[in-house]
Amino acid sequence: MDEGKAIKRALYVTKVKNLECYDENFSRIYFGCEFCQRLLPSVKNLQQVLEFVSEKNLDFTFITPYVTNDGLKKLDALLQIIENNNPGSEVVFNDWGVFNLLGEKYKNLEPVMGRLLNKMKRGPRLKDLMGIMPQSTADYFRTCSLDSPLYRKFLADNGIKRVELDNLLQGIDLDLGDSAINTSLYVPYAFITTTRLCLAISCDVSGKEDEIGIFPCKEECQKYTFQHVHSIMPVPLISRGNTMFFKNENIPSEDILAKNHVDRIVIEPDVPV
C-alpha cells in the first residue's frame, strides 16, 4: 500500500432509510447483509440504492452473507441486477460458494473477501490479557490468516485484491510485506460470532423466550437489540438476531493503518443486521 494514499470512507447501510446518514465525506456505499440470508434485500430496495449511488456518483459495494442453496439462488438474481446496472461494483463474499458463483457468472464484479472469513481473533477478553501473556502470544492474537504468504498467494491467484477487517480491541498487527492486497476497517461495530440459530426468534412471545432453533422468521432482529454486561468482559456485548458484536470507536493511528494496508474505513451507523 502507498503510505501517502488518502484513506477513503464508505457508508455501510443495511436498510434504505439509513441512506439519510450519507454526507459528502463518503465516496462509496456498502449495502446488503453479512449475517443472515433471510435479510437479503428485495429487488426494489437494491434498485433504490443503486439509483442513489448513480445520482451521487458514488462507488458501490454489495455485501453478502453465508448462504444455503436457496440463498445462493436469491443472490444470483440480485447479482445479475448489479452487473447489468453497475458493472465494476464490489461484492463482499462471506461464503466460498458465493465466491464461486462470482467467478462462474459475474466477471464484471470485483470479489472482496468478507470479515467472516479472515480468521481474526475476536474475543473481547483478549484486551485485558495482552499485558500478561508472552509477547509472542500477544503478537499472534493481533494477526489473522493474511499473515500467511501461501494464503495471500491463494487470494492473489483468485483475483482477490481486498479483504475486510474488524477493529479488534487488542489491536491489529499484520505482516503483509509487499503484498498488493488492500484492507477495509469496519467502525464501530466489530463482529464476534454468528450462527444460523437465531437467538431473537420468538423473544417477545411468552413461554418461548428460551427456544433456540431455525424457525419461521418474523424479523425480530429488526425490532430488538440486546446488551450483555459481565465483569469479565471489558466492553458490553451487543446481540442482534443471530450475531454478537462489540463496539470499538477508537480508530488506529495512520501509521498502523498504513502498515495493515487499510485504505478504507467502513462506517456503520447502526448494528449491521
Contents of the next structure:
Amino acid sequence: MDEGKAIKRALYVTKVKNLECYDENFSRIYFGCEFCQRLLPSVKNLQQVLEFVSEKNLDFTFITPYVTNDGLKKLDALLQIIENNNPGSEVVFNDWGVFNLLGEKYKNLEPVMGRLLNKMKRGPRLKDLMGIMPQSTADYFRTCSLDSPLYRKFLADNGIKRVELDNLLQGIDLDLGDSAINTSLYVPYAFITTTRLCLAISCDVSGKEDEIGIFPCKEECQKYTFQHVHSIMPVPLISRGNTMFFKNENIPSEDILAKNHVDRIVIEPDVPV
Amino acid sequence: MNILAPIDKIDDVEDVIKAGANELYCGVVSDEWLDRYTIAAINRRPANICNLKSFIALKEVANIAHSYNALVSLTLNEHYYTQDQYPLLLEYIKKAIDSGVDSFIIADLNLIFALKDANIETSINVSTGISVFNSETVKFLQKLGVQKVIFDRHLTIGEVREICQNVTDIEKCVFIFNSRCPNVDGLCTFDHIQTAETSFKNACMLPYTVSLYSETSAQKDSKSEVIADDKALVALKRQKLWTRLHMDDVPCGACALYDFEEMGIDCVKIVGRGNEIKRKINDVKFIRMLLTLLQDKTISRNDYIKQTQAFYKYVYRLPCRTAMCYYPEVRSI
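Switch from the form predicted alone to the form predicted together with the partner chain and give that structure.
Expanding to the full complex; the earlier chain stays at the top.
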C-alpha cells in the first residue's frame, strides 16, 4: 500500500432503503448479502442500486454469500447484469465455487476475497485470553494464511487484489510483506458464525421450538434480531437470521491500519442480514 | 460405500475395522506444537483424549489397518495455519508420511499449496472445513489436485444429489452420524477450546441470556429494553434451542443412505474422535448393518427408511427427532 494514501469509506447495504444512510463521505456502495442465498437481491433491487451508484458516480461492490447449486444459478443471473451494466465492479466472494464461476465466466468483474474466507477466529472469549497465552499463540489469533507468500501468490495469480477483514477484538496483525494486496475493514459488525440450520425459520410458531433443519422460511430474520449475553463473553453476541455477530466500533490507529494494508473502511449501518 | 470412522488409540483399530469401517481417520498430538501454540490446535481437537500420542502409534495404526486393507487419514484440518507454523507443520507431515498414512484431511487451501510446493504427493482429502456447498467448489478443488471431498453437513439430500450429477472423477463423502454442528463448520470462527471449565465448552451451546436486540437496548448501561410480544417470546425460546439440546445427542442421517447409494456417494463419515470405543464400535456396526441391508436391491425406499428408524430406536433407545436428524427432509422426498 502507498504510504499516506487516504483511507476510503464504503457504505454496505443489504437493502435498498438503507441507501438513505449514504452521504458524501462514501465513495463506494457495497450491496448484496454474505450469509444467505435466500436473501440475494431481486433483479429490480439490484438495478435500483446500480442506478443510484451511476447517478452519484460511485464505485460498486457486489457482495455474495456461500451458495448451493441453486444459489449459484441465481447469482449467475445477477452477475450477468452487473457485468453488462457496470463492468469493472468488484464482486466479494465468500465461497470458492463463486470464485471459480467468476474466473470462468466473468473476466470483467474484479474478484475480492470475502471476510468469511480468511477464517480468522472471532470467538469473543479469545479477547480475555490473549494476555495469558504464549506470544506465538496470541500471534496466531491476530493473523491468518495471508501471511504466507504461497497464499499471496495464489491470490495474485488469480487476480485477487483485495481481501476483506473483520475488526477483531483481539486485534489484527497481518504480515503482508511487500505484496500489493489491499484490505478492507468492516465496521462495526464482525461476523462470528453462520449456519443453514437457521434459528429464525418459523421461530415464532409455537410448537416448533425444537425443530431445526434447512426448511422453507418467510424471512423471519427481517423481523427479529437477538442479543445473547453470557458472563464469559466480553461483549454481547448479536444474531439475526442465520448469523451471529459482535459489535466493535473501535477503529484501530492509522499505523495499525497501514501495517495491515487497510485502505478502505466498510461501514455497516445495520446488522448485515 | 465405505465407512470413514474415527480412532484415537491403537487398540481401537482392529475393533473399528471388524465392526465394518474401511477407512479410519485420526490425529496425533505433538508436544512441540502444544507447547508453542497451545489452544491454536493442529487438528481442531486439541484434547489428548482425541488423539494418538505419537508417530510411533500412528505407524502401528497404519500397519494394522493396512493388514486389513483399510486406509488411514491423518487430520490436519485446522481452518488455517500461519507462516510461523509451517516449519513445524511440514516436519510433522514428514513424520506422518514416514508412519504410512494414506491421506491427509485438510481444511486450509494454503496447506494444499504448501504440500504441492514441497512435492508431497500424499492423497489430499478436503475436510468439511473448506465448506463444499456446490459443484463449482468441487471443480475448483479438482484443479488443485484434491482426491476426495467431504461435503458440508448443511446440505439437503437434493443439494448433494445435484452436486453429484455435476462432478466426476472425485471421491465424495458425506456426514452420516454424530455431532450435528449448529453452525457451518468451515465458516464458524468460535474457538474450539476443550477444557473442563464449563464456560469454555462449545460457544454455540452456552446458556446465554437472550433478549430482543435494538441499537438503543444495546447501549451500555441502557435501561431500555425491547418488549417481547407472545410471538417474540416463542422466538426467544427458539434461540435457546442449542442450550436445551446437545448436538451430540446421537444425531443420525442413516435414512439418507438409500439416496446416497443411488447417487454414487463413495464414503460416509462418522464423527467421534474422543468417544469411548464401545460407542465407536456401535456406531460403525449400526451403519454397516444398514449398508448391508441396502445390498438387497429389491428393498423399497420406504421399507428401508422404516427399518432404519426402527433399528435406530432399538440400538440407541431413542426416538427419531427432527433436531437430531441430519437430513430431516428425507421423510418428505
